[in-house]
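The chain below stands alone and is given in structure tokens; this is the form predicted on its own.
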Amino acid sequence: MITAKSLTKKFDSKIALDNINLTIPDGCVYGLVGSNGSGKSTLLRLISGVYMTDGGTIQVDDKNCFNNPVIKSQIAFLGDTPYFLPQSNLKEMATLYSSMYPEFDYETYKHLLTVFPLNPKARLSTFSKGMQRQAALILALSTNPKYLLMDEAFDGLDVVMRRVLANIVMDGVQQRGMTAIIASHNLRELENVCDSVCVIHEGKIISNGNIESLRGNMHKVQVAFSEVPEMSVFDSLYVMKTERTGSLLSLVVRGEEDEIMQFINSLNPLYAECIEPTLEEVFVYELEVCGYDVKNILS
């Protein structure tokens, strides 16, 4: 389990993370979402022990991460820009990784070379961005990590490879109890992979929770009337957002779907439908209610 308490990190006068509290349970796929500079990458580097905290604590399995080789040996961190030794090839990097990670498994390494068809003897500097990302994934996954941290994990991968990576990550979680933390600025990318998602903006956590519970308590309702009633009619509902186009109303309502639709149908509409919002829509609505500039956060 990963636990952050009053976690703060600064770079000169800039506060990258501002007194955040967070718990990430074992055996899940956890998403970190936010715009560039929001603090996602900083949090990953604190978890992996690359950075030292400036305030509060960050612990993995109740142990501090910084300067802790035992904890670091259980963490595979894939940064947004993969690093390889100059003039090295994948085979040489695998030898290096096997010397640093006790759980490095050459059988896994060989299997992943069939999944990501790369030449292990070719210099990595000659690879495309997507191929370098695949090489870094092979190395990280071959360590059989307890914690897999990925910054913009799908960047540079085509649609097929994105799906392959998602399946590999979910298999690791289900079969080995691995915990995967994926940072991205794209909620749609994480929607079908993550169990929980945390939105970070300007170093602060502004939303955090299980995806299904976040979705299940919010509904988009489209309803048409022959004569649109006054909006005060809907005061008994928790209406978060309203849009009107002629006789059609689009409502975003928090609450139980059955109770919401029972009330809507009692108004004798010409048409009424409840639509499940996407994860991105859920967060947009939540942020707008809180007064945040959504375009600045999720762009």
Second form
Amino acid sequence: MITAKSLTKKFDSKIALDNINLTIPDGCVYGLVGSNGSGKSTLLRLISGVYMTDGGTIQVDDKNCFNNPVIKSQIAFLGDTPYFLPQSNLKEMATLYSSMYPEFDYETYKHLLTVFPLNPKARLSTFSKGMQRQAALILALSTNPKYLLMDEAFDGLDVVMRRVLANIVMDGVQQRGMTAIIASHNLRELENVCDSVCVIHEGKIISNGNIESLRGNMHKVQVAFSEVPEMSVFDSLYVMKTERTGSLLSLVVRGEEDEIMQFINSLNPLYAECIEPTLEEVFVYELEVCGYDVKNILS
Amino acid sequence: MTLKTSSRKLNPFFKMLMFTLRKNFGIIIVLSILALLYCPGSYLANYGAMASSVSSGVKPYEFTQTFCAVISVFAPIFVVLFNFINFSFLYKKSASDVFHAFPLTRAELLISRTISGIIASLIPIFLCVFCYSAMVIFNPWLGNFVTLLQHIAEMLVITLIWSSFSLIFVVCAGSMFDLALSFCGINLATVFISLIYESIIEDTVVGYISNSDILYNLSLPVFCFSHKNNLEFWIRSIVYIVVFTTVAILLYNKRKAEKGGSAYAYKFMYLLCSVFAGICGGYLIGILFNSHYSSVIFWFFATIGAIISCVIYGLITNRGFKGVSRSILMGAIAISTMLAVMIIGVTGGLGYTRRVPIAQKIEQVTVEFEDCCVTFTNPELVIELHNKTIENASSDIDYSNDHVIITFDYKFKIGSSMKRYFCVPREKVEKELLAIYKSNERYEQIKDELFISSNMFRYAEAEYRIDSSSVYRFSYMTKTDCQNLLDAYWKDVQNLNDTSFFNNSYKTTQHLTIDIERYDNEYNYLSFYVGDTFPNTFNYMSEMGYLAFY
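Could you please show the structure of the form predicted together with the partner chain, as a counterpart to the form predicted on its own just displayed?
Below is the entire complex, every chain and molecule, led by the chain shown above.
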């Protein structure tokens, strides 16, 4: 379990993370979402022990991460820009990783080389951006980490590879109880992968929780009337957002689906349908209610 | 559990060490070729010339010293080079992420890569040493193994000092450019600043005797390459290695990884470099306009020079005009340090000028003025002279007027020493100087220097110069001649009074110089003023018939 308590990180005078409190349970896929410079990558570097905190604590399994080799041996951190030693190839990098990480598994490495078909003897500097990311993924996943931290994990990968990566991560979580933390500025990327999502904005957590529970009691109702009633009719519902296009109303309502639809149908609409909002919509509605400029946050 | 823990600690550490060494293999090859070009390459090429130099008196240990002097320069350069290469990951964010995420403590990471750098730098050097040793085995005239071992030990220590010292810069820098700039700049600047401060102190502190101690103590390159192969060198070297390594580890543990890419990870390094640049630039500009530290013109232009230097350094470091005001402040601080040194000097060097040691702590003291140099174990006479000298000492060294230059060299019972150098109006210390001039200690020392008590006395030659055109030479003086000459001289010395002593000083052109040689080829040289107030001496020289005019 990863626990952050009053975690603060500053870059000179700029506060990158401001008094963050966070708990990431084991065995889940956790998404970190936020615009560029929101503090996602900083949080990942703090967890992986690359950065030291300027205030508060960040602990993995109740132990501080910074300068702690035992904890760091359980973490694989995949930064936003893959790095390989100059003039090296994947085989050499695997040698380095295998000497550093006690759990490095050559079987997994070989298996991943079949999933991501790369030439292990070719110079990594000749690889495309997507191939370099695949190489970095192979190395990170071969360490059999308990915690896999990925910054902009899907960046540079094509659609097929994104799906492959998502499946590998899911397998790791299900089979080994791995915890994956994926930072992205694109919420749509995380929608079908993450169990929980944390939205960070300007170094602060503005939303954090399990996707299903967040999504669970929020509904998007599209309803058409021959004659649109006064909006006050819906006062008995917890309407978060209303949009009107002619005689078609789109309502975002919080509550039980049956109760909402029962009420809507009692108004004799021409057409009424309850659809599940996308994760992005959930956050947009939630955050707009809180007064955030959502377009800026979920770019 | 202990076994498991220790194996975890050892494995990544050694694996990182070995991995780094493997990655350095290419550079090791290149440097090895370079080293082998020196030895055996250049030795084989110059074999004939070296063999012939043996017949002209070159000793084996001299070849070894030359060989070791060269490798002692190369080894530190190699180790610094490897440190720069092996820690380049600190200056690139993506590389820093990977290396700092590895399951190693920062100390383990630092030390493993440093050790691999040291090994890598010593491989070419030891290849060289191996070849040289092989050549010495077959050509014993080419070297001396004892000297070789001694110098290799010294070279190893110097290499470790430079490795640990460069680590501090490696950790403090934020980019490779700033690392090279700060490392080269500070090492050159310490030499230059030591010379500047030495010059200011020499000019302002009354009693200060110029020596290379400041340079030796403040500048690491001078310390390492001065080849003072004594106990102090070894102790200080070990202290340097331990202190530099500890400081580097502590700084690395606190280093913010995110600073990679900026000029410096620690602000103090920027400030230090800036002040050093200010002092050097200020001095150079100041001295261009006026060479006297007491001159306002010097300080005015030195201030301008310091500010310009700091601004230029700031422009380079900040990659632009950001922080110009701070650079101006650093220039002011740089010039303030120079001013502070001058003010301290002018006001007595924090008690330096007026310090007179306590008699009980003195083991011996040597006082030197004009033709007199005497060592006392009972320092009363000297302390009296020292006190009088301090009261009357001139702030400038004056060779033209009636001044005398006196040097005091104290050796203390605890092993330390103290030297002072004064210029004082002669009339103010005449009585004290005369007491020393007539002292029994002086007589005994002249006797010793003439080797009169030694069975090894071979012969002496003397020269009596009245002026530039009148010179008398005496050949093959015996021990008895020397003793008689000394007795005659001493009789005259005892008859000296304040006035005759004053006249028998730099004012006279009459000198007696004696060269003495022993059977064991030891020799000595003495010189005295022997003016008109030395009738007994002059009479002895003429009566004994030694006078032969050339």
